[in-house]
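Let's start with one chain on its own, the form predicted alone, as structure tokens.
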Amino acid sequence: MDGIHKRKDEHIDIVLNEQVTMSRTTGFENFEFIHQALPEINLADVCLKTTFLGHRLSAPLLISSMTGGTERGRDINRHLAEAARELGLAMAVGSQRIMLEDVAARPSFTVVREVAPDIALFGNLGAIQFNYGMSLRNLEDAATIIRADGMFLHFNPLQESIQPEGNTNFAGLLEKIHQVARALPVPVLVKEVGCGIAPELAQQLAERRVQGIDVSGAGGTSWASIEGMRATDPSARRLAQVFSDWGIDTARSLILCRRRLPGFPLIASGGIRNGLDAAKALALGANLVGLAYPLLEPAARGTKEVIRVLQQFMTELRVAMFLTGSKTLVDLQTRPVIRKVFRG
């Protein structure tokens, strides 16, 4: 178990101290809003409230999966959860595999419900683990222990290919996901970890009772780069460099998945660093916008810092809505305010 704990803290250190952002972009720069010089609304009346999978949120933001399993991870999760509670936002925890294998790691995850009993909370496990001994019972335990409102199954084939301890047998997972999505008492959602979801896969997942997808596209944090920095083998380091920018950019993945799945719950994450890009993502079809990297450093410092960053983000989103004449998120999502440059 020492290896898993060490890996968790190494991930935090690398993200905080190294350059791990892709050189490519999210694609949102290819879109712009049509400015409304006379918005005909009061900025004070712009409303960010929304509902996601039956949960009322004060803004369409998800504090995305980051960490857990160590004392350091416990502090980060506590600060994130306190901010989510204060602001009325949803939150997802980092991979819970470590807590299923080591009971001592559980407090770093259960702390979320201790400080934020009423937030919309999502658990998280790697789908790949179904090919390495994980069972439906394990998934149920992961949800029950943290009192999750839903469970993310994450896909990370590139990261696993480079990670020294990586698992790479992704064969036959679609049907296993179908089985657990049918049986789990809470919704099953899926997400990538920074390489995007293709529309064909999104449709296959929706057909197998998955109830939400986070496209988690390229343009943000490169987990290939992170694992390359951990690797001691020169071959693995080169592999990480070659694939450091791999994936479907976030905007493209979102647009294509939305075209394929009208009305399906979609989350946009991956390189979204400000409220204006969040507004673009919402206008392009996202139901929620996920944030991780921009919150990790503030969460390492304290709850007030997380709240400060999120409030700034929400202010930027609110102003973007105001400047398009959008009083509500429905207005933002239904009005033709986007000039498309990308035509994929």
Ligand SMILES: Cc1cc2nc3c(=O)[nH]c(=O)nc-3n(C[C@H](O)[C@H](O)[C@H](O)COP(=O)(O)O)c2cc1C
Given for the second form:
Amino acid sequence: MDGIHKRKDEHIDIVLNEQVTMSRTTGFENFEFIHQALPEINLADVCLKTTFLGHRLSAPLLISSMTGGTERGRDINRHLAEAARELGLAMAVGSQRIMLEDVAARPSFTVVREVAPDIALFGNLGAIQFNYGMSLRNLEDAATIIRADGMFLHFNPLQESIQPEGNTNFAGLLEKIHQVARALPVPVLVKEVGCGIAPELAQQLAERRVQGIDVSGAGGTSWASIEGMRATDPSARRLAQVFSDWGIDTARSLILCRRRLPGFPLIASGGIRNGLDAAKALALGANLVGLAYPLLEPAARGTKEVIRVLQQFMTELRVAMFLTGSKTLVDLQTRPVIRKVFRG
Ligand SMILES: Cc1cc2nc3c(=O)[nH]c(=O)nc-3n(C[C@H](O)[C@H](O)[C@H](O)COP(=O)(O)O)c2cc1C
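Next up, can you give the form predicted in complex with the ligand of this protein, since the form predicted alone came first?
Shown next: the complete complex, the earlier chain at its head.
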């Protein structure tokens, strides 16, 4: 197996077998819901339905970008896609760079549409690649080949700084993103990979026709740690350790971006590990909640396992809504149901 293929499978092995979660937290522990002892609604009537960029979803959940490119990636994507179809959720594939470089890698991405023709599906490429030869045409191909409803461009400057093969010239990307966001026939969205997005950047992106932002904040999967474990060079390993907890936590990034951009499509991901935290993210202004790490291990086993984990999340979210008297997501998001915890 060469270069990029080997790297893809190494990432999966490391995430499955090593400790790659940040030691810092997401910040959601600083918020609590106001308990309604008399919710005045029927739990059975709590409705998780929503729409995102015009797509109807049965719950505000996104299976976040993880993989593709190898045989293992194909199985994982198939299991995730079958679960997304079964449950009516949105899904994003992992970086498609590998399939632009190697046609043989395509089936591990196209499998998603084969098994889930109707889900809201998002493609994924690194924004940095616009400084290393990637063109609008490549982005269009990536979207067309998997029949994506939108394309995520990911920002991963920390990961690239630690990877021995990393691409670190991030100069001038904002304007390149503007150009492609204007020209691509489907919406361009952006995401971090676990270090969060500052509100000033979110605003600059929204002004450049980006149509959705996943803050992917700190408190969950640490890409510095993952790359540190791949690194053989002691200097890179130390760099990874020093920056393993770097970033803006998910709650803070979400709250600040929401304050800056009322009404703008925002996704919260990064360290969301149960439906109660998902409910907090939604109450604090997220339109969708994204999950990556909690779904990898189940997806490596099978579709049923993914469905089970997602259904548990949905049950927890439903109970949080019930206990705050929120029949709908609009209720959860417009009534004063959540407060900051003051620790004396
Ligand atoms: C195994 C794995 C592979 C990932 N690959 C990608 C990727 O190719 N592109 C991307 O934008 N994000 C990628 N991510 C980042 C996730 O989409 C997400 O932003 C991040 O892991 C934070 O969410 P989490 O704490 O729930 O894992 C990957 C995450 C994991 C765990």
